[in-house]
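Encoded as structure tokens, the following chain is the form predicted alone, with no partner shown.
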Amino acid sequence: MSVRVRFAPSPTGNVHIGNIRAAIFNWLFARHSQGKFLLRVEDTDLERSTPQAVRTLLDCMNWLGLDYDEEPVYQSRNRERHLAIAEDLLRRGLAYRENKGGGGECVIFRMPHEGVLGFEDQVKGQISKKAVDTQDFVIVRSDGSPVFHLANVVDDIDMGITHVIRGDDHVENTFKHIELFKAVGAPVPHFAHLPMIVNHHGKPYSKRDGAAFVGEFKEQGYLPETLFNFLLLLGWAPGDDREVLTRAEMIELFSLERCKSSAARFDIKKLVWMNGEYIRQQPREIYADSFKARITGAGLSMEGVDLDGIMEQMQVRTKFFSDIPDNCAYFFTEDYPYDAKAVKKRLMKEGVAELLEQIAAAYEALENFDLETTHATLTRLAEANEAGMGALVHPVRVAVSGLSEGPGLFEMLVLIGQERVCRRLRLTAQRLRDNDWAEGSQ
């Protein structure tokens, strides 16, 4: 059997991560099986399914690399086909008309009410319920419009769908859909229901918990590879300890047997870490393009600096490209801001101004300003002052960068350069003596 799966979103202007995760699982299943991944736009809600909403959907899929194999199917164009199936079900007594609420007549599908209904879920295993616990349901509204259940099943039949992979909020719908497949006389596809995405409280993940739409993650600076990989791991595991995977590895390893049936917890810290890992693994020329664009975009000049050396230090520490200017502006300008908390914690102590002047003098006297000499000098001064290295390292870092974190101190000092380092140490010492930070920092 040649695998044919589909992603069938209802375009509303935003693409929820739960929906796009279903697309990712379908895409990987198709690619692993050398089958077809199809797109069906369920645009029957004409008020919300605007051309812009459809464009947003297609842009999200393109950003994530979710290419489809045939022309998209637009459900609204299949209305006559849906209604024709409903008429056939009426003729064969498998559906009936009923007046609902005093309006026009609806078309109701007859569910079986004896025995047990069940199916083998490719993720959850055997699922069943007593037929008596099911109810007949509407397939055509009183206004003549097909209901989701009918349109969904008829389109799956016409598209030759072999596997339906979707969220587990559709489990109850599947009992209805299977009976519709049987009534139409079509083969019943295999069903696989993916676990719900939940927050850290175990509740369904929503906008209240943070970003919930693909576009929001893109705006926040997440790479498409990151979001793809992260969403894949919400309900699937490769079978070993790996978490950061290439697209080729995902395709090779993917199977429904490795999908989990329990709820998948959304861990924002893991997502941030993963974004940093993908940035760290980028080829330097790719990273350089984004790095330079962010630096120039912030109005900073790259003239006269060791750009390759700076990027070598920053790439392994970059979590988001949007953070680059704030995290390393001190390499490119003397007008860098000081972090208020770092100033208060590391600089506003008795004797720090004198210590910075002492370090500046020692650094000015060095013939060679490199990793070895800068480290040895600070070690010697720490011993002379009967202090730990931290008592010198932290004030120096804040003085020359304005920040409490960053690259290794001595790598940073060498990249900034001897003259600039000494000037910054003396300037910071002067500001401390002038009490510049008495009312806060800037």
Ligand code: GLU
Given for the second form:
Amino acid sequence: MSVRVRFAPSPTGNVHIGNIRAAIFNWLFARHSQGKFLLRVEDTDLERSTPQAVRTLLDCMNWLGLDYDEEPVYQSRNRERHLAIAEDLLRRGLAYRENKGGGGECVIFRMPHEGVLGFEDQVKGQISKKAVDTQDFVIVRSDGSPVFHLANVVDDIDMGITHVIRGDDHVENTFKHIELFKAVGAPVPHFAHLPMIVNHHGKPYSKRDGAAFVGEFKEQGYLPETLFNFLLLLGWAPGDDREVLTRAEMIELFSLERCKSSAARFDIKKLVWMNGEYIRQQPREIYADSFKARITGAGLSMEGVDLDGIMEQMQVRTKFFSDIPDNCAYFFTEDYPYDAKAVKKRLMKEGVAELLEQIAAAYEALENFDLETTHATLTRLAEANEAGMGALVHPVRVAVSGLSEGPGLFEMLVLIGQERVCRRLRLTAQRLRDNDWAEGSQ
Ligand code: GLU
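Next up, the form predicted in complex with the ligand in place of the form predicted alone?
Expanding to the full complex; the earlier chain stays at the top.
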């Protein structure tokens, strides 16, 4: 039997990470088993399922590389078929009409009321329930519209779905759905329910906890590869300690047996770390495109700089492309901002202005301005001043970059260049003497 799975979202205009995680698991399962991954748009709520909402959904899938194998199925177009099945169930006594008040009649499906209902969930194991604890349920409303349970099951039957992989908020529905499959006389698919995504308090992850929609992560500068990988680990693990996997590895290793049944904790620190890892692994040409776009976008000129050298230093340190201009403006302009905290901590100290001038003089005298000479000069001056290396390294870094963090100091100095480094050291010393950064001044 060849695998056919589907992603069956109800478009609302935003794609929640819990939903897209289900798509990722279905997609990987299909690709791993060389089956088909189908898309069914559950658009029966016509007010929310606007063309724009559907477009947003398709854009998110495309962004994440979730390609589907057949034409998407639009549930709203199958209404006649859903109603025909309901009629058939009525005819065979498996459903009945009932006046629920308000004049119209709905169609109710009969659930068994004896024995135990159960199924072997591919993730959670055996799940069962006493039949007396279930109730008959509406499948067609009094206004003649098919209810989710009916539409969902009939479409799964018509699409030949072999495995239903979805969030565990649907476990209760599955008892109903299985009875519907049987009543229609169709084979019951396998079910796999994915664990709930929770926040650090163990409560369902919601938009109050931070970004919850795919579009928000995209806007914040996460790469699609990062989000895909991160969401996969919310409920699945490869069985070793690997966390960053290629798409090919994911496809090869994915299995429902490795899915976890316990709640999956959303760890934002891990997501940020992972984004940095993906950026670090990008081929330089790809990184360069985004890097240059950000630099130009911030109004900075790349003329006359050692762009390759700068990117080599920055790629391993980029967590978000949006941070690039702030993190390395000093390579491109003399008008770089000084971080107030760094200035206070590293520059506004007795003797720093003199020290910076001493260093500037020593650097001006260097014939070769390279990693070795810039380093040796500071070591020599540290000894001469009976100071630790840190007493020189930190002020120099803040003076030439405005920041307290960044690439290795000497790599940075060489990239900025002798002349500009010396000018910046002297200018910073002057600003210190002028009390430029004193409380109350800008
Ligand atoms: N439209 C339902 C949802 O998004 C479908 C659930 C399913 O069967 O996958 O929750």
